[in-house]
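Next comes just one chain, in structure tokens: the form predicted on its own.
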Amino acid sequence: MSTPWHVLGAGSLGTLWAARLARAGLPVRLIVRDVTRLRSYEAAGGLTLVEQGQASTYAVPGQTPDNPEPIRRLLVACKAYDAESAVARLAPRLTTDAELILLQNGLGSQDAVATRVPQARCISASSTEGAFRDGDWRVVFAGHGFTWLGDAGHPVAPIWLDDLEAARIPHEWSTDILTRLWRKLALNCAINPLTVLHNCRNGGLQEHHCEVATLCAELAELLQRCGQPAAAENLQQEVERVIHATAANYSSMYQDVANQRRTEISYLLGHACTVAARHQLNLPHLNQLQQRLVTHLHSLGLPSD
């Protein structure tokens, strides 16, 4: 019997990668949050994936956290913020030789969970597939993409690749994750805020070319302050090749914002701003980023955190 996955979050990732790992016969259960949801879910009869417009349902078994089954494969999709309290909840849970998988965006909270449940190992990942609800428990696959797995502390690859082989999970262990996820962040911090202010898709971004440039200057700057000049290279072509690539879409932080639901700035800004200042570097145009974005959640009754 091979070792089951327990995916906490049943956001559009963790919905997707465990209707995936169900669809492969693998087998998954599905952390929610309380009782309630547990309900909600099963009377839900499973996780709805729809890929090219066919629908289809996997009866994945749904469990909180408080269910007494050892978990020794845990998949965190939750977001940046809910990490580190969602599997310190679930730590009493966690075998002797468990592998927690953080599927988090932006940096900082990696750290935090290995911090937490330091017996465990945590391996980061770095994805760029697109997936959205379209109803409770049901995802959209809306973007095949790639994913990136690593162990900064712990170089060799974990045996369960074989699993996301199985389920159709393209994806690549990485030696040099760090650089991946700082990549990412700087990405994502060229992109998203500017969105958000700009009230616009990604696409819109090709109208503000100035302030896009000035902002992959200085992320490029913080990034070679970190040791990480191979993130840095070519930083504002690869925002630019996004930005078209992606330009019909909205940003995760967008979405958020729109949705009213609070958005992951400490994990992708303000972690950049946080580290910049550490590092006693001068990034006038992402710190006034910063603000502009805190002040405009702040109009809009959202957190700033």
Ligand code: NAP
The other form holds:
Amino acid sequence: MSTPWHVLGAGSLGTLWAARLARAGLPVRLIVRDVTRLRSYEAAGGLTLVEQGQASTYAVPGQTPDNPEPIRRLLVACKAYDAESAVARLAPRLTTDAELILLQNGLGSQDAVATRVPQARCISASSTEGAFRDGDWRVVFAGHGFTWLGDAGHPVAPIWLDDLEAARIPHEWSTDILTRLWRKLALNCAINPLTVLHNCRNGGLQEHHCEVATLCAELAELLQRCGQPAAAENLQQEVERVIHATAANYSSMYQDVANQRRTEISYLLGHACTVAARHQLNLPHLNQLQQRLVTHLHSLGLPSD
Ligand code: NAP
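Since the one above is the form predicted on its own, can you give the form predicted together with the ligand too?
Everything in the complex follows now, all chains and molecules, and the chain you saw is the first one.
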């Protein structure tokens, strides 16, 4: 029998992955927070994925973190701020050859997880797929996209990419995953905080061209300084392209704030500012953006970390 996929976190991406793996007949287990959540999940009868208006339910077996079953392949689908503590609870269950796939946006959480479980191979992912929850244990597949996977310390692709093929999860093994993650972080830093502060859709930033350009220049400087020159190439052009192509959309940070949810700021803009400080790089506009965003989040009673 093939190695089971343990999926940690039954949110949007966790459900999207678990449902597709289960649909392909692969063994999947869903790890939820605690017994209360497990009872709620079991009462629902499985995970429901809504795709092109069609809902399908998959009876993926659920378990709590203290289930004794060993874990060899773990998909970490929590938010960046939950990943380290959620994985730490599972550390005693990881086999000596365990592999973790980290779906978190931004940077910082991947290193924190890897430090917690030094025996495991940690593979980072960068995804353009989009999904959202429209109920408990129910997820809408909103945007088809692509997932790049890679391991900065070990370029050889894992054998389980075949499972992703079987599950029809569009993916590619990347030998420059760090560059991809930095590029995505820079795009996020140039767009998402401004959409929150200007209270607008992505397209609204077309009216703040100079502010965006100044941020792009500082972000490019940061990418150069931390050894990611490829991620800095034509950054402003791509930011402008994304603003134009997604003009009608609300950014993920905008949506988090609008729904009174904690943002992943520490792993996005916060991470950029921390790394700049570590390199003694003075990026006044980026720092000011961070301060404005923190003040704004506090004024709404939201966490700023
Ligand atoms: P989400 O819907 O909030 O799901 C996170 C899940 O993690 C929740 O179900 C939460 O449980 C669970 N969780 C947290 N701590 C846990 C623990 N200790 N044990 C078990 N479960 C735990 O988040 P998401 O939208 O899927 O995002 C996950 C990551 O993917 C983020 O970094 C995000 O930026 C990135 N991402 C998301 C998308 C997207 O379209 N959604 C696209 C690209 C990247 P509860 O249900 O109990 O709260």
